[in-house]
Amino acid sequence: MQGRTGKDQKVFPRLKLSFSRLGQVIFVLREIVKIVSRIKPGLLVTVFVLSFVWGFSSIPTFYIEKLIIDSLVSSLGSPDKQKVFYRIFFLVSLSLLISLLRNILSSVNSFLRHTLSRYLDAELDVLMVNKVSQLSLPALENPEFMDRFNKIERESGRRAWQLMTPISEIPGYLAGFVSATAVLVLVYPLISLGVILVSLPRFFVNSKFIKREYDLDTELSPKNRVWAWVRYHLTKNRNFMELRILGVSHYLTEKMRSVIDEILSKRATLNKERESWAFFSSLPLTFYELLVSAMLIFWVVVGKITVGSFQLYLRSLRSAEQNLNGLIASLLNIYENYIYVADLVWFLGLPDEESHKGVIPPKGDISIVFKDVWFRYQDQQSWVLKDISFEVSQGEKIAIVGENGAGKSTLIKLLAGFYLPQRGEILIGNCEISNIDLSNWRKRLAVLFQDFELYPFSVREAIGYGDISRLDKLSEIKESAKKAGIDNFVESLPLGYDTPLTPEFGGGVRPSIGQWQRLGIARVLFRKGADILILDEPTSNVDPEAEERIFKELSKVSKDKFLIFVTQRFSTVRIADRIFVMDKGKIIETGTHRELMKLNGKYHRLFTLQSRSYVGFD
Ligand SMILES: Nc1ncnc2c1ncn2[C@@H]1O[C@H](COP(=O)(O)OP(=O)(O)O)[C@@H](O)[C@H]1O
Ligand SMILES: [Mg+2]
């Protein structure tokens, strides 16, 4: 088994974008095609086949046109008008029929492509959500990751499809080019070679600009983030009132506008340059066509070829040229989008957080031990936890107190196994936490984090998510709600336990922070299978009377369990068997309320400060 380690290290491998490495492009293409073929293999194959058939179907049309023109020319002096008429009419009908079939083919293929693109979009959404839920927290919080993930979120769905479109068009262009060139080879093989040569400038010019566009995108990435951030906060903010009072909306809008102006003007400059280069690089093709036309006209005049053949060759030349251009555009398109999709493929290939095959710590009478634990969030940052050591036994109730930033929430995150210490050990029933089976471990935890999740669906779900296997046990959900003192509120709602917890959904309400906290506590209480209850300032916004009742309940349900809670209110520490006082990353005092008061240290100071404010000035 591969143990997880918390030592300072790279959280994920870097991916280097290199423009010379064809292997990488092919790798990315293969990954995307793999995803598409996993969702709709039949559809993918059909799209390819139809595109191929479409590419081949233009030459018969050209040939029939040649026959029509030749028949028309030769009929000029013919006595049997009726026979000529029927022959030409038949040819024209045939040509129309083929063109009709081509139209049908093209519509069907475009419909299938759209369908495929929707499936791909949806699948990428699912894969991305899935991946995020598998990554470790240190990986998710890494700034490099966040930067790239923002770009992926913004671009990838669209880009992945833009990568697939040219792939699915290539067979058609290839077939079109090959068949048109085959006709030209019959006349004059060098003509087809010439088409390729005169197309090269376009290819080089475009590939150069693609690289410059990607570089510009990277350069503008921080600006794009500011744009997205301001838009998000001005439209989705949960507190419009503060924005109004501070009057920052206008300031932020202006900030957004100036960022947008800069982004757009830089893009416009580059696009202008790209378009003018594109124009000049297409000139050789135009002149080449003129040259070949002159040669063909000459051949008609000297009687070497018929007028119909003139039409056939010219059409074939144009078709070869168009298909080659299409092919080049597709390849460039693939290349252009590959750069973005490479990020997506990198992201989807990131290693998952945990192996679920670790040691399973014993249940029952165990203890949780922190041994000289040191922790910091990122290398180079300062230590958040310094030399923490303690032992807690099953059945004990522990309160953690301390000022903001002391490291209380961090301690809890380590205890829950989301971060690993850089130094020291955390033992769960004698098993090192980096070796334990995380999915088993998490089933034993019931945690209410300080910034806990606000599920906007129904009340029933907000509580029931505490144990999704018992989501249908409404009576037990109600019981937990009662223990958390939220039952009266819920029952007063028109839809009761089916009321959504956001006005965005029909009939929804917007609970206050204190009500959200009670819902969170109900969720913890509903998680009956858990034997380790952890709550981080669970009642900071709950009124004192309800708080007292809630803590009584917590104390009751955690009789033979671990109960570890962070609190700022000294009235609640009474139920604790032991209190840890944290200060600047260290546990500086431990003991019962009485012991700590006797110690006359930090705890004594904080407690008297608070009780004085309750009693009034002394
Ligand atoms: N995800 C994080 N990344 C970097 N630093 C963090 C992160 N979370 C918390 N910190 C820092 O760690 C310190 C302790 O935070 P925290 O444990 O939340 O304190 P407390 O809960 O005691 O108020 C703070 O200085 C905070 O800024
Ligand atoms: Mg905290």
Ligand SMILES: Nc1ncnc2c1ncn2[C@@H]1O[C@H](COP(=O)(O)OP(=O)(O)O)[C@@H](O)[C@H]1O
Second form
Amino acid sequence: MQGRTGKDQKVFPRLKLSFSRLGQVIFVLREIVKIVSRIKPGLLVTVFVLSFVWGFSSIPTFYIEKLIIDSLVSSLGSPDKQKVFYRIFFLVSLSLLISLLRNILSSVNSFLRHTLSRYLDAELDVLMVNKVSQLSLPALENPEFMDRFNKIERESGRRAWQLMTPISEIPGYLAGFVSATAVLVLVYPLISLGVILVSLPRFFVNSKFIKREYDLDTELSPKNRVWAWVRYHLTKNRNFMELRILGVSHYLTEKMRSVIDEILSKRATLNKERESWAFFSSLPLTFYELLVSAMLIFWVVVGKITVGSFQLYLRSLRSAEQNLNGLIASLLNIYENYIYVADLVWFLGLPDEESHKGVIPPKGDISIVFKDVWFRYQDQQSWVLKDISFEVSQGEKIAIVGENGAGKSTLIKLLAGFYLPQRGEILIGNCEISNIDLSNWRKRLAVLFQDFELYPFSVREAIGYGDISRLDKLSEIKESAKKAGIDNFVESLPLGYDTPLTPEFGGGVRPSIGQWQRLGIARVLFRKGADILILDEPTSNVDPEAEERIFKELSKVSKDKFLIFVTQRFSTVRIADRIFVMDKGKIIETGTHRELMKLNGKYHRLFTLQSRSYVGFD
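Based on the form predicted together with the named molecule presented above, generate the structure block for the form predicted alone.
Nothing else is written out below except the one chain.
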């Protein structure tokens, strides 16, 4: 399945873009209308209908204006002034009433369109975060993916409005253009065709520059990523104290300014060229209106049409031009957003990591087997794991020790199915891990990663997320907190288990690293249905007394389960049935604490060094 193999790091297909203008417009209309129809179908239909009615209602106004002007001209010298006054007053009132209705339609439609765009923006946000949570780890770590995802995320806020506005305006522009050209056809059919022909240069010029803007956006993606990271470190990083002690804030600010200057300079150069071409492409339409106006004036002079008809035809011509320009602008806006939507649809169509429905490994007395496993994160990098082979039985407690960079954490990631080996195989029972149902497998895992997540919402949630189906079981959450030795701290808080775990929320606190670690352990212990407990450096920031109590509890709750823990604190490894000593990606020693001490090898040396530090030896 795509995204799960360690043999191929290209975890998703390359996006293929076609710049067929009509094809792009249809593509965007279909995909966005599909999303909006799913969330607010009635609202979408209402917006389209109101837009169409608004566009069609301009011609009655033009016709009433014709009647007013002709009535004024014909009334010159008329003896019945009162009759003329009432007639013209009625027509003016009717015109104002239609204008008022058009204003009401415009205001209502603007409100509904704005509301719809907010729903679309929110839905896109939900779709994106949900998709990210379902993708495989290799996909999320791929630079090509991150460039494109950052572009999608960066554009999503403004694109929702820019997508919804032109789509909702198309019916109005279309109705306005059709009704205006229908009037012009009565005068001279070729006038309408001319409006279309002289508008084409603007369409082609703008579509050309939209393609160039997309290419520039792609070129600038790495720069935008640097911009985002620098901004994060200056505004949202948790290590503000380190930034200020190191004094790097000014350096990072200048780095950010340099990147911004480069990005904006390239965009300004392109925009300057675009505006120049836009000016020249608008000239044919200007000269065409002048030519038609001259023809209509001539017809008035020779008596072929009335002054009111001149007003009607000239207003209809300008209305046709305005509506066609609006229609073209909307289509170009959609065309411009095509690239964004194409990226978005590509992203939403990526295969979920757990969509593969494989074999469900049996519960009960099973074994976990690594057989000649080799792994590296990228093809060009060095091997992180080399020829790893071992077998663990249910009920065993396994400790994995070794220096930093030995491959301990990577081994755990493979066991959880986040990566697959390039060589060898991992068996769960008799099932190869690439063939198992990941969703089912992970329900059996209780894992505390070395860089575990810090959920800030409340203590109850920070622990209860271990098993969200039991999030309302406060008594069991409290029991897990007690086992992890964090209960006294929680109960001392003013809001108890409802206390937010960040000062950014009202009444919140900022736990120490050691307290966070105990909360993480409590989360693992709360995961009741798991029969495989995996902990990566679970007590690295916990005091020795609490550490001993936690490991005693872990030993108790894992009697009939797998317990695998990574540690560099040798005081805890004695509870393990076996200890794996890793060095440079290999397991170089295996045995109990007593057996490994007798070997007088790597484990003996590391244990002795740490023991000396405890008793104050040099």
